[in-house]
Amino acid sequence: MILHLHKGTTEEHAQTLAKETKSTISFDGEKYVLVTSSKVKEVPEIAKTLVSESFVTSSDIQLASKEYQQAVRTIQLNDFAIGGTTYNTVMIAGPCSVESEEQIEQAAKLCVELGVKVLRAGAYKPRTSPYTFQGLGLDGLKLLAKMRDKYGLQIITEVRDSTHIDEVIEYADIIQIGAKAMYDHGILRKCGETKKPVLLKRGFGTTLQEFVQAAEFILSGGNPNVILCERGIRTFETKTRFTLDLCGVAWLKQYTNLPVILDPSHAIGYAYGVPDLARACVAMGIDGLLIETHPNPKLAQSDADQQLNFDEFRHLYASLNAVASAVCRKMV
């Protein structure tokens, strides 16, 4: 259940509240936000005395849930906006690491030439193998720095765990979380303490129940800027990397309040096919694209089979327009 407590209570009666109820607190702003488990269906008698309005909601999928709040949250990215009644579909474009200050100038480039406005890269590696690429680190995250202070990108770059999750915090607009630190509630809880938007990667053996509920720890910890991504899930097919659940995403769509963006790069895992995913993926009215694109994608460091090159990323974003359109959507 979610209790909104009175404007005019205090700090202190709040938090006491929160202790009595067994509640996770967090303030909107205005006013002081109680969640207890989804099994409470009424006030609790030592609450009702504070509590303005209250919400039962059917499962632990309580503050992201359309049983509470029926309107897609609208997440403010700098200068335009997506989610609420935006239509917006934005693009986020770049390599999956920073390798280079030239290699990241190139995909700053182009994204500028393009109008794309969220610069992509990891400078933090959750690699499968210890003795691959593991990222530049800090130094990544300093390069990410210097594009958006010099071609005016926002960018998003993921935390690998909780050990750097302040450094990525305080170097980018939008926060990562990839698939694999999805279960990390040091980096969920840290994130629910900013209020910079997160975007959250479904983990590829995962509940849509698991992965909303991660969200909630975010959203509980008081930051109400998440943004859902599917990136595909591990099933009995083999010839790609993972299978993309569309299925899944229209689900996000009918039950949570929260943006929706798909990442087709690492759900098929081969360049070839990133294109008509992506156009599938714009036509089911999504909030937004994680494309992977590298100068030369034959000597990228990390996931180079699903890189789409320059030429290939600016036919991609050319035809993409008109399956926005189509569905009343606009690329942004």
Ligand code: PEP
The other form holds:
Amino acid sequence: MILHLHKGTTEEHAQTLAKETKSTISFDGEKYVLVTSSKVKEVPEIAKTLVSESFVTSSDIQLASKEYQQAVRTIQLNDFAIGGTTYNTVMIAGPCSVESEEQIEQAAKLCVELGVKVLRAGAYKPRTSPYTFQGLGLDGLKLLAKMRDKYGLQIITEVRDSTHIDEVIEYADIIQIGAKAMYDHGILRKCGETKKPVLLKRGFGTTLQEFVQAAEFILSGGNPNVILCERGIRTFETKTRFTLDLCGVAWLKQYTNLPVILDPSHAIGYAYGVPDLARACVAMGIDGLLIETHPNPKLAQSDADQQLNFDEFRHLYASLNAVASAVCRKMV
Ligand code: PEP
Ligand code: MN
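Instead of the form predicted on its own shown above, give the structure for the form predicted in complex with phosphoenolpyruvate (PEP), please.
Everything in the complex follows now, all chains and molecules, and the chain you saw is the first one.
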């Protein structure tokens, strides 16, 4: 159950009540918000005088649930927003990893050329093998920050583990929590302490319930700016890298109030299928797309098979506006 406390409730009272009701506690700038287990269906007697509003939820998907807030959250990204009634579909594009200044600058220039506002690239890569490229680390973050300053782009980059979470929060405009990192509670809790937008990717063996409950750790920590990202789940199929769960996306749109972004690049794992999938995603009426593109995919140090070259990306991007407008959205 979600409990809104009366404005003006002192921190001491709110903290005491949170302890007594075994709730999480956060302050949204106006009031304290306490969240108990969803098994609680009535306002506890000790809370009655302090509670202004209460919301019963059917599972521990609570703050993210439409039972709590029907409208999709609006998330401000620099000079534009997604979610709410914006009907924006944001394009997030760039290579899998920052590899060099020249490479990331080429990607930044492509974004500027096309009007793409958000540049992606990983500096801390959660690789499956310890013997492959692991990312440039802090040097990579600095290169991304340089691109932001030089080209006015928003930067999204991933956090691999909690050892460098502070760095990523400092440098990124949007913090990406990857499919493998989404169970790291150190990361989730730290992301609850900032107000920067967080893109939470679904683990490839994660149910929708577990996925959104991971988002609850961030939301209940006090960060309302969470975006969900479906990037493919593992099925029996081996011809494609993963299976993009579009049914799951329909479910997220129906039952949660969080904006949803789709990542067809990691889902299929092969560049040939990314344009068709990307158009299918946009046709679902989503809040954003994440596409990997590299100046020379064959030479990419991670995810080489799935990255579009720049001409392929240009071609794809040019086709998306018509699809977006068919579902009353616009690409930003
Ligand atoms: C990535 O975005 O490059 C990445 C590693 O994604 P995921 O966490 O979805 O595998
Ligand atoms: Mn990648």
